[in-house]
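First, one chain by itself in structure tokens, the form predicted alone.
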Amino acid sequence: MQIKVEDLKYTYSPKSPFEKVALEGITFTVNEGDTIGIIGSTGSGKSTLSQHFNALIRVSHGKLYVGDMELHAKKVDLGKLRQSVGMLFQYPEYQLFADTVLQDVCFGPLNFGMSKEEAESRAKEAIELVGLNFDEVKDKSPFELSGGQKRRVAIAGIIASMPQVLVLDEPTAGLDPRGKRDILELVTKLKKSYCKTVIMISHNMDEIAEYCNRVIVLNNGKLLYDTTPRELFKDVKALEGTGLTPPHTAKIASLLANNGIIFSDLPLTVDEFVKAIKGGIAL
């Protein structure tokens, strides 16, 4: 499912003393199979943009296509759209509400018109896919679980409806390093089995560098870059003025380059960095 954004603009509280331009002339395309990172400092427009993808914010200027759906049209089939585009908000465990894990995960499928039996079947599959034991957790209150388990339940609640696009807003926020790695590995697993396209909003450039094949950089509501992580981060000055910093490996590579040690290709991850060191650095 392709997402196409054309000249998208959005202003909060227009024609008032509180008017704030959040997006200005944004144009880009998300191709099916992409894992796109959307980055930018606080207030750059990341969340405003992402909330357009499933019409939590309606298009007020420009055009936005999600598959064959025109989100800039007066009438949009919100049920079809929100089943196609699953959105995981920051700290999604705070959105858990039902008495049991099974009821919580079934909520989406039931609201999209599935029978109770089908919803429970989807829920079981989703719960197991996110790495939880269905029989152990299905009758528990979500609030009895650990923070990492709660986040997995929240993700299961989204993928139980089998969306084609998964939008993640700071998916690793608040987690320890092991929890972050687990969630990102889970996202990779989901991409192979459920959601062909992933859009990830993050302040963590190391995560963007490792998991995304494209990166969109927003600054003050404008699209600054649409490129690959390797192209973006090979110039450590590219993010100046955005409030963002390059991945650690890119910063180390830049320091080494200043001392005459140059990599033939920028290593973006720790594994790539170690491999480049072992294989010998081009001088």
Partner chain sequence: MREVSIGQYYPAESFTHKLDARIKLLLTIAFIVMVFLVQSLYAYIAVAAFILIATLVSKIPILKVLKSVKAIIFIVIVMAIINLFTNREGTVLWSWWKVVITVEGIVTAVKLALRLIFLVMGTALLTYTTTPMALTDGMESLMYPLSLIKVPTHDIAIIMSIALRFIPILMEEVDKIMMAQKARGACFDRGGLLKRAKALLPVLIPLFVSAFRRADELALALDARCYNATPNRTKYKQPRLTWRDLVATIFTAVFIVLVIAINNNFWGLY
The other form holds:
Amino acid sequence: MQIKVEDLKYTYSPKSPFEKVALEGITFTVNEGDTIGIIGSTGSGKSTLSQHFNALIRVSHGKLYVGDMELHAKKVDLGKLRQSVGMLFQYPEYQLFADTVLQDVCFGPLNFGMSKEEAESRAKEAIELVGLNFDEVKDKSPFELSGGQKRRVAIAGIIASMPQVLVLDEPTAGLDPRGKRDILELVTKLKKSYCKTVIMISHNMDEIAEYCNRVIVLNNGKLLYDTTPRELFKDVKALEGTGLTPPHTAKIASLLANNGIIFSDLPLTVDEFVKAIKGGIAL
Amino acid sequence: MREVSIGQYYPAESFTHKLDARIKLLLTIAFIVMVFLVQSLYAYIAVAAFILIATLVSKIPILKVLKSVKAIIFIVIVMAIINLFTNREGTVLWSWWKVVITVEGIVTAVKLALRLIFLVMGTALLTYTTTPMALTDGMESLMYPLSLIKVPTHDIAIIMSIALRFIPILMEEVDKIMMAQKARGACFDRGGLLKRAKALLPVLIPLFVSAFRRADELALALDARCYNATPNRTKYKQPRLTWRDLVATIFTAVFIVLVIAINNNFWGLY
Amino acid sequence: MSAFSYENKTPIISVNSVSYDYRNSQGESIARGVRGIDLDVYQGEFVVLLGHNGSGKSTLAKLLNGFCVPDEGSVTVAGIDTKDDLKIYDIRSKIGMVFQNPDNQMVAAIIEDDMAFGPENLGVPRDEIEERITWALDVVNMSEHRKRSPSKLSGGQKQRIAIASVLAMMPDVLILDESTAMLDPKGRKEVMDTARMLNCQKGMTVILITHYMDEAIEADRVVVLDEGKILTSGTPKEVFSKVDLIKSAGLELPIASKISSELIALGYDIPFALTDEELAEGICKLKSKI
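Same protein, different form: I have the form predicted alone, so give me the form predicted together with its partner chain.
Every component of the complex follows; first up is the chain already shown.
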């Protein structure tokens, strides 16, 4: 499923003293199979943009196509849209509410009109996919689980509706290193099954560098770059003024470049970096 | 992005805004008592004049003060109608079957409506010109005598202050949770009353869970900052009375005397 | 950064073989807290407690200011035992604690009123509260916000106010209990810079609880907790060079440490690095040798 954004603009509290332009002139395309990172400092418009993708914010100016749906049209089939575009909010464990994990995960599928049996079988699949033991957790209260487990249940609640696009708003925020790693590996696994397209908002450039094939940089509501992480982080100075810091590997590479050690391909992960050194690039 | 203003504090630089909250509270109470005592229609006119002057001094747009009445207009009308039909004594103006409308009935209904409207406008002026924080402090200060009989006035003030701080935070949280559930296909504006109420459960439960979690953390934070460490707690903000408070008090006192005088036909002095 | 000298120093906090379990109302243990912890924290030290969620690091923090009282062993703060109920507020006024969520630790809707809360509770005279607020806001560089509401501030700014509110109680020790966990990178940097400045310039003892490895790099001492026990402790370099131990504790090395340890394992002659700069320098030196 392709997402096309054309000249999107959004203003909070228009025509009032509190008027604030949150997005302006945003144009880009997300292709099926992309893992696209949206980065920018707090207040750059990342969340406003991502909430457009499943019409939590309606298009007020510009055009937005999600698959064959036109979100700028007057009438949008919200059910169909929200089933196709799954959205994981920041700290999604805070939206859990049902008596049992199973009921909570079924909430989405039932809302989208699936039968109880179908919803439960989807829920089972989703709970297992996020790495939890279905029989162990299904009748537990979601509030009994640990922080990392709660977040997995929240993710299962999204993917149980089988969305084709997954929008993740800082999926690893607040987790410890192991929890972070688990969630990111889960996202990689999901991409191989049904959520072919992933849009990920993150403050962690190391994560973006490692997991995304494309990256959109927002600054004060405007699109600054639409490129690959390797291109973007090649020039660490390019990020100056956006409040973002480059990933560690890029920073080390730029320090080495100052000393005449140049990488032909910027390493984005520890493995790539070690491989480049081993390959004798630097030495 | 939602701005929640409890008591709709209206920021402005005015004489009334600068008054001590305690004085404003006391004057408002005096005003309320006065409105309840007033009977004569002329006195009502005087009260209206008082409100008009107070509004002008406070630099609050008159329309805004009038709008505060909108919230209770339904109650005012219902109360007035009840009064209109239940008063059966006096000069009958119009009657049909068991319904009797008397001149006195109309007068009582109008008076009652005016009384309610004056009350709301008076208290609205208080909340428009005083920050919630100052109001809380003022109330705590005025409740001091209660603390002598072991009423935990300070705790009450802290509770009010925390409530005021957390209402906007929780409102924002409601927005967030609603969005998250909408993304999961929830619908809050469809179906009958029962269905809509039920649809709110996925919002209310996380909200309560979150409120309790916050309360837990806040309790720790209060303890960490030595809440209740000593009975000899000091007070950082000690408002001092100024000439403004004196002027406002004298002005209101004179007005109250005047209104009561009008109400009692100047005790037949002339 | 000069190494912290432990000579002639007495610990301000002493934790002696402390164990603690969370219990239900019947007194039955329902969750492990910590087991057999020994830890001395010295005046002016910057200590980082590292550990994954549930490793016991926050329990340890709660033991330090008497929120929890040890089942076994003892905790003393400036010579006062945390079991001494009568002196618990002496301890809490000496140990300022900043928590994870900035919104959940502010009591007033105006910044200076929030800052006054601690000193008011301690019965500090009015004029002195005024001075302390002015001083503390200056320390965290937020003076212009004094009369404003905290709701309009960024996460990092809110946490700086929370730190200032605690500073107004004039504590000897500042505990940051995962105070950076909810912040964006900019906010984290603001809080870390503030903590470091307090430590270096004001001699404040700082105990930072975190699972961000980057924040541990400049500590005087890193203490790693796992399963309620101290797994290892020492200077950042000593601790992070135990690569397998760190991994087994569910933690991750800083990227520079990961790369340098892999290169060392491959036989490259470079020193173990904590920061990007150290690693770059090591690689450059290696090149010049060839």
